[in-house]
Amino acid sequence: MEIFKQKQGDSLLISVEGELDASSSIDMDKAIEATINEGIYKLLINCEKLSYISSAGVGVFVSYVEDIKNKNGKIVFYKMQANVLSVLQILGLDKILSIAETEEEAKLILNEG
């Protein structure tokens, strides 16, 4: 798995390429960790190029969705691949987590109110 990350205003695009897993999700999470350390609160997921999540990838995102939020700040998916979004599905976690299709709506959702 490859993180890129581009700063954009106040908020911080990540973009995902590969497979999010038990081993890869360190990374992840010290990702999302050094963000928040930096006072970045609102955080775009680009999944174009993520092929596949597991249990622990998804728990790094869900992990900080609370905190994120009491900073005034939100984690927004977008791009998201079929296979992908159907285990945050199944979870039932696409009732709580913000998920765009496009770039545009995903920044729209990222920032309201």
Given for the second form:
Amino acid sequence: MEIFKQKQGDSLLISVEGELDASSSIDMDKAIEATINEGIYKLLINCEKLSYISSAGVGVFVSYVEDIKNKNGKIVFYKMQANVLSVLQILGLDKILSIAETEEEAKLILNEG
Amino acid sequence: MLNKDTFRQSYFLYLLMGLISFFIISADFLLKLSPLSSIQIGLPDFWISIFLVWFFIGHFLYLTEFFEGKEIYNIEFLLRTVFITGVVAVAAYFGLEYLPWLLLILKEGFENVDEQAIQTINPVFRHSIQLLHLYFFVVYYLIALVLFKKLIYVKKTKQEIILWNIFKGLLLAAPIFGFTNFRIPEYIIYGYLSISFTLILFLSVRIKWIAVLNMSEKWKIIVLLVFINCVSVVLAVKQWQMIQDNLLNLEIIRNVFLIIVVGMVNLYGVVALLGLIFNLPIAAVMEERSEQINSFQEINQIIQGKFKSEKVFEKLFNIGFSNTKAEVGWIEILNEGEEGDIYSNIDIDYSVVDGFNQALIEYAPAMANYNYIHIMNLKKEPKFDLVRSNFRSMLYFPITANKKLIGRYYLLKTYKNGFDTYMIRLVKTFIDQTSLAIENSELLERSFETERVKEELAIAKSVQKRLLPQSIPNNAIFDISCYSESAQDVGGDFYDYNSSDDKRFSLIIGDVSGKGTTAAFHMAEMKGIFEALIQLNLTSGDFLIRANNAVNKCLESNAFITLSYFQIYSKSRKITYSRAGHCPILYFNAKKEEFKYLDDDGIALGIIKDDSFKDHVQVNEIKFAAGDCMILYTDGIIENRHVRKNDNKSDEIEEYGYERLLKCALKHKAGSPEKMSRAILDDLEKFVFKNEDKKVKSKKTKNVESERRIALFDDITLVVLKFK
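Follow the form predicted on its own with the form predicted in complex with its partner chain, if you could.
Below, the chain from earlier opens the complete complex, with every other chain and molecule after it.
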């Protein structure tokens, strides 16, 4: 798995490529933690090239949802592949995570407040 | 009856015979000398010869038998016996020689005693002393001969036995030349003697016993042999003089027996001494070699036992130090982060060690690549000016294990060119051996550790297996089959079952996020919680809410649990269930003959920490009919994957997926839960291995039931339930 970070104003765009499983979730965890430590609570996650997500991978996002919500921040996912979306849906996470179709839509959701 | 005692008696007879013969000869001799000698008394010469033979041979046989019975393996002890006998003989010899003088001095006073005065002593007394001299002489030489025979026989072969027996034959036949009545021509005697001495020469070189001695024993024995040879020579010369005086009227040349004995003892003594002396330099080298071999073994033994690195380094230091004859040396053991221990022959200060290390780094910046560094003259190396003091030659070895530097070994001498190639090679060999041994022991330790972890995991696995119900009994309402396997030794899948009466059944299937040990711990934790909750007969909705609260308290923020909880009512033939983010239930409607994933909402436990969780709880109800079937599973089945290896591109991954599961279930819908379960697992296995890995597949499918081994990507659990 590879993570690409790109700062856009007060938000950060993270592009994930490959598989987000137990071992790579550690890298993901570090990336998000670093962002939060910088005081950035608005995260855009580009899942276009995320081919697989395991429960541990999901766990990373889940663990920050509460934190970020408390800081009036947000995590928005977009361009999610069907199988990844299906995993989140089954877990019921589509109800509490923000998932958008396109980047524009995602930015809109992010800035809704 | 020939027992030990009779045997002893018989060889005492030899001694008796010898002694009696000696007394007869002595008596006869003294009688002839006495003032009464004008009267012709005494034995004829023939009989004197006979008794002389008996005197010699009796003693010889007795001593042979006497020492034959004693097993003497200690060569030093053997030679000491000869030596002590010799000392006693010499002491007695000289003591007796000067006894007349002493007696005279006591009688007449010191100033009155001179050569002439001695002549006034009773000739019988004087000659008795000479007879005793002869006796001591003979006994000493015979004892030496018999004991030397034992030396010849060390590591004996047939050859030695034959040679000795011929020699013994010649010796026993020798007294024949002493008979005075029929004088054998002298040339025959010379011939006989030359044959005997040739044989003696052959016997003298039988000194194999030298090989079994160690260095210090050799030195002791050299000293002993020098004394023995002196004693032999002194006694022989003395006796020779006495016979020259012709007091005993013995004709030297006709005493072939004595000549052979004296020749044998002296020659063997000299040859053995020379052999030992010439052997010494070789022995020193051999000794060194065998010491080195021992050192190797010791190092190995130290390491093979409970490995203590200090001991190994200490040993290594001692071996290298003594073998190079270095004057000062040390081994610095490197412990990560700390100041290392130092083994040295002197009380060395760490600053000196450090000084050498620094100088060496400057001298050879690429020192890590060297097996050793040898400086023949430190004076010519300015880098060492500060530290070298009066040392001139230096040898440095790095000690490594698993490519890591674990020690530094220095050896120093105060003169130039102190170390030669041989020494360097030797120490290097020791160091290599030590490194290898340390590496091996570390390897062993690690494999022990792995083995221990494996064992513990196996225990954990069996403990965890017991957390799952061993079997769920079929009952009046449904038949059921359960299968669960972990990707690693332990896993996070679980299922459980409870039935308070035969009217209501509770069933739970769940999956803790992650896999392996962490998941297993959480699973065990959850098992306790669910066990408690399941007893409360809660509705499925309440169950989830309570479970979520419990999970929030127990789990880390990034862990969550998915589960489905069912209550099956036998009377009203309905199922109520709630799903908390778990894989959708695959339900078979017998009437419609179709499988369907049930579409309902629910969120995994441990994600929503506040009360809003209850908004996401949905209680669903299904009326079941006979033949309906419910398939419960964990995502390990859906997500199990087939990996197609691509040489240049990244691997192509395909998941088993919902579609395949549904198709397979439909195909086998008529079967019992057991059969359906097996069909699904077979299908999954077939999918994972495809056609690529036929070998593995055929091997695995042979024993499907007892040891199904799908290349597990995640823990898998499958529960198939069929209503009656």
